[in-house]
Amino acid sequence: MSRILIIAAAQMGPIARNESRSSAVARMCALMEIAVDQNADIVVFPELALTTFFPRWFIADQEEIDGWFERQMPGHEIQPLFDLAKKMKIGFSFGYAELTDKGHHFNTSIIVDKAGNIVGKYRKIHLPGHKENEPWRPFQHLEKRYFEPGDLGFKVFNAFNGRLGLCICNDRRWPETFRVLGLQGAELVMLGYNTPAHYPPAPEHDHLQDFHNHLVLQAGAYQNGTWIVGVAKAGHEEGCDLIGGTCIISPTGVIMAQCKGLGDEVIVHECDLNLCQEIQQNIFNFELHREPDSYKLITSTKGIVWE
């Protein structure tokens, strides 16, 4: 018996520095309505979907920094998105900057069910970029300054009649991300990203940004037998070009749907979660084929061990 989950990926175009949360949420609501019109069960939005990608600026004032963060979810400006989803009976996932009651700063993503309840939360673990101001760059990437590494681990949640996992942007480049989720039986992994087309420390790789994006997503899907939905904030945002490439990938690693442009756009695909078993019970049958005693170096060190 098939378990069809109709998934919408809602790519967003650039968000200006002075664009309000309410404006971003209105755009998300418009995309959600398109997803509803296509009978989607869940719609996935990008990383930091409520604001521009603020880590591209060096900001010394902590009060100004905290202004980019959400102290509660949903706050009054985000509540209309939850209300619409509940009314339309559609689930959703999106990323935002989270400021906790104890003053911790995280790059966070959540899963919300069709009744408007938060049923899953993840805090970004693999933070890219740098901590100090580097004025030689055309734009900064100060995630290591503004965020703490996530403290919730990689978890899988029982929702939407399946096993759902979350990760965010740079997490997708690390195979450990998908393997830990795969070892918990993930059948769908949802993630958003804000990925510059230009990488200042190694500009010779700029032409590979789109290729690398799909490479890691397709590999993660196939090697763990899971559907993966990767959703971009794309386009020319505050002087920085962000890649698009929003896509829905099958457990065999095939891109089943992909956005065509760099603006607000919705793609939809009917995903049969049972297809995961074709991979998980065969070539990547972990219980039958994995040899974890040979992989201990993965968790025993951060850097290369020279022997």
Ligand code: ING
The other form holds:
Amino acid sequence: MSRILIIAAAQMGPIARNESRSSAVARMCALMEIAVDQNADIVVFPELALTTFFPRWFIADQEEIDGWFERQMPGHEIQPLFDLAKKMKIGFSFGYAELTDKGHHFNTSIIVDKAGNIVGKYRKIHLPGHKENEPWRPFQHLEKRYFEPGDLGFKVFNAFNGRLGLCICNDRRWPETFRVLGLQGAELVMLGYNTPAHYPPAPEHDHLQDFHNHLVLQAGAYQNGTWIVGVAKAGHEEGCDLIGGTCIISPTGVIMAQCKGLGDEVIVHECDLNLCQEIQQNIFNFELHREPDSYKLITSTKGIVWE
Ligand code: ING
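Having seen the form predicted on its own, could you give me the form predicted in complex with the ligand?
Shown next: the complete complex, the earlier chain at its head.
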């Protein structure tokens, strides 16, 4: 007995600083149509898919910063994406900068079902980078300045006849992310990322960026018996090279499909959600094998405890 979900990953190439949301949405619609042509049930887009990755610049003026955020979802420029999806009966997930009614700023992603309803929302918890302008860097990474840590936790949603979880970019590097989703029975985790090939604090690791990307995704998938779809905003974007490597990974940790280039590109894979059981009921049967009494440090301290 299988429970097939045909998943498309829609990698996006660079989005210019002066590129309109309508232009980005038009590209997303074109990618969605390719996914529909391949009978996809859901298509996953990158983190902050509507605009360029604006945390790479120090922006002093809060009004200018807020210009990168969405006050409502969908706003009129995004509506065509929701309309197309509803017409084509395909679900989708994408990331955007969210400005709430109460004035809170989050790096957010949502899941929209085939009827056009938002059935899941996540706000990025692990914010990398720094808070203050650091002009020594060739480009900034000011997520800690522009966003607040997510306040919704890591949640799994019942949708598409499965257990679907969300996370965003840097979250994938922290094993806690996938374990908390795994402890809620996640069968598919969707995430987008904007990952520069150059990491200014440790340039000696630059050549490992693609390796680290797949390392953490494959580990997260295998150690929790879940499908993982990681989708890049890739390419040379406003002077910054972003890695690609968009992929669909099985619960055994195997990369089943991977984008080849650094531009707009769709990959599709038939994912049997029941395959998760081969892992979750055996090697990583949490109920049988985990020893949480030995893991207390994981939630009782932020940093290292030197005994
Ligand atoms: N980007 C990067 C990421 O975690 C980063 C930041 C790059 C951290 C390289 C460490 C090393 O993939 C986002 N947007 O989180």
